[in-house]
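In the block that follows, a single chain appears as C-alpha cells, in the form predicted alone.
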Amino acid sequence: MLIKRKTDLTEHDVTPFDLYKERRRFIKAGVAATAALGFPWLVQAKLTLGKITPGPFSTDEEKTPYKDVTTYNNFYEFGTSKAEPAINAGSLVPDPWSVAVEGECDKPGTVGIEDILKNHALEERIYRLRCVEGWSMVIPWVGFPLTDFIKRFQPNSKAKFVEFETLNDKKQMPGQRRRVLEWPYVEGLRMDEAMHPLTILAVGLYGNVLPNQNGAPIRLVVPWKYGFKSIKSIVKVRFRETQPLSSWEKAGPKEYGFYSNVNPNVDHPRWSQRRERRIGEFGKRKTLMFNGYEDQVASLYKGMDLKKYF
C-alpha cells in the first residue's frame, strides 16, 4: 500500500467531482438515517446572523447549488476527500468562539464570535471561488470587510503582513491526527491586499451562518486567490513585519507560492491552470486573470514578476 507522506499529498489529490457524485450516492443513505439522531453537522448552529444587506463586486454568474457548496470541499483538518469534510465536521464546536488577535498594533486583544457578528455590518457578496486543483464555484458568501476588523486593533507601521491561523485541536478536528500538514494551518496576506475591499471575513453562505465543513464560525475568503490561501475556522490573527510562512508553502514551496493568485499563465508544475472545470458544470471553461478581479486588483501587483512571485 502507497503512504503519501504531507510532502507527496498536494490538494489535487483529492477526490474528482464525478467520482465524488458517485460516492455521496453510497452514503446518502447512511448519513440520512444518522440525521434522526442527531448528526451535529445536520443541526442548525445557535449563531444568527441578523440584517443582511446586498454588498458590492458580486458576480452576476449562476450560483453553485448549496448542496454541492456544502458537501464539495477542501478543508483536511476533517479528511482529505472532498465528501469527509461535511461527514466528519460534526465534532467542531463553532461557539463560543474567539479570535486573538496580536502582533505589531497598538491594541491586541481578544473578541468572542458574537461581538464579532454584533458589532460588523454584514454583506452578501457573490464571489467566484477558484481552486488550484482545477474546479470553480460561485458563493453567495455573508461577511464584511477584513479591513474594517483590522482597523479596531490599530496596527502600527512595522506592520507589513498579516498571518491567520486555524483552530488546532484533534479533538474536534479529526484530520489533524493525520500528518498531512503541519499544523495548525497558516495562511498569510500582504497588509494591502489584506486591507482591499474585496478582502471579506466571512460568517455565512446562502443567508445562513457557515455549515462547519465551510469554515464555522469565521474564514478568509480572498477571491483574486486560490482557494487555499481562503483559510477556515480562525482563531488567531498576527500583524507581522516578516512575511508569514503559509502551510502550502511550507509543504510544497515549488508548487505553492505565498501569493498563489489566480493566474492562467502560470501552471501548477504537474498541471495546467489554463481552464477550469465550474462545480455543475460539462466540460470546462477557461480561466481568467486574477479569477475576473483583473480591475480591482491588477495594482497591487505593478512591475512585479508573477512568475517569480507565484
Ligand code: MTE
Contents of the next structure:
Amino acid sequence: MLIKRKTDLTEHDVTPFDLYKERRRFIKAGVAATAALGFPWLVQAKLTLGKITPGPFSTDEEKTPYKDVTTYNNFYEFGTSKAEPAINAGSLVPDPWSVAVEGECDKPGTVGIEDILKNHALEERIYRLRCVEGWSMVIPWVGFPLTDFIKRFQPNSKAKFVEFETLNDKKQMPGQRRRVLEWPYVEGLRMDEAMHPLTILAVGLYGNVLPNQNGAPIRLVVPWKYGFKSIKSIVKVRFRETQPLSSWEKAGPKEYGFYSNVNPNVDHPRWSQRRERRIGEFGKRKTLMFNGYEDQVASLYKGMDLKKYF
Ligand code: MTE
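Can I get the form predicted in complex with this ligand as well, since the one above is the form predicted alone?
Full complex below, order starting with the chain above.
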C-alpha cells in the first residue's frame, strides 16, 4: 500500500480462472507430495469445515465472484502485486497450524487449528471488505465471533488491547525476504473492538477452507475498518495493556493510523477516500461511513475525534 503502483485490476493481475481451476483439481486430489517435485502451489490445507449456519449482519449485496476474491489479493508475504499471492502462496503449509495466546490473561495457551474448528460453531457472514487503496469486495466469509475465542483465555483487567501476528517464516512466505514491511505482520484492536459481534476470525470463504492467498488457515475480519486491519495467517494473539504498533503504522505513521476506520471524510494523504471501485463493477460508488456498519459500531467511538484518531 505504501508502494506507489496501479491499483486497478488488469488482465495481467489475474491468474486465468481455468488455470486456477486446474490447480484446485490437483489440490482436491490431495497431491501434497508434489511440493517436493516443484509444484508447491498445489499444497493446500486438508482441513474440512463442518456445519455452517447463516450468521447475523450479512449484506444482501451481490457477492464478488470467487475468482476475483481469490486472485486479486493483498498479502505482502507473497509479493506486492495483486496477482502474486495466488501464484506464490502454495509454499504456505496451513495444516498443521497452531495459534499461541499470551499476555494479560489468566489462561494463556496454544491451540491447534483442528481444536479451533471443533470448538467453534461456524457461520457464514457476507461482509464488505474495503481496501484503503480504494477498491472493495463483498465476501461470504466462514468464521466465528472473535469474542468467543478470546473468552477461552480469560483476559484480565489489564487487557485493553489485542495484538495479532502473522507467521514469520521466509521459507513458507518468500515475500518476507524483502523488507517491504517489518516482519512479522502485526495488527491490533482495542478490546471492545475485538469483542464486538461483527468482528470474526475467518477460516473459510464461499463455504470452503480459506485458500492460502486469503490468509489460511485463520485470519481476522473487521468489516468496518480498512482491509489491512484484517490480518492473515495468524499464529499469535497477545492481550496488552498498551496500544500495539501495527506494521502499517510503523511503515507510514502519517498514512495508516491505529484505528483505520473506513471514513470517507478523512482523505488518505495521497488520495481521496470518498469513493471506491467495487471489483467487477464499472465506475465508482460512494464510500459509506464505517463501510456501511455505522449503526452497529459508531457508539464505540463516541466522543472521539475521528480525524485525529484515523
Ligand atoms: N495480512 C498479512 N499478513 N499480510 C498482508 O499483506 N494485507 C492486508 C490484509 N491482511 C495483508 C494482511 C490488506 S492491505 C488487505 S486489503 C486485506 O488483507 C486483503 O485481504 P484479501 O486478499 O483476502 O482480500
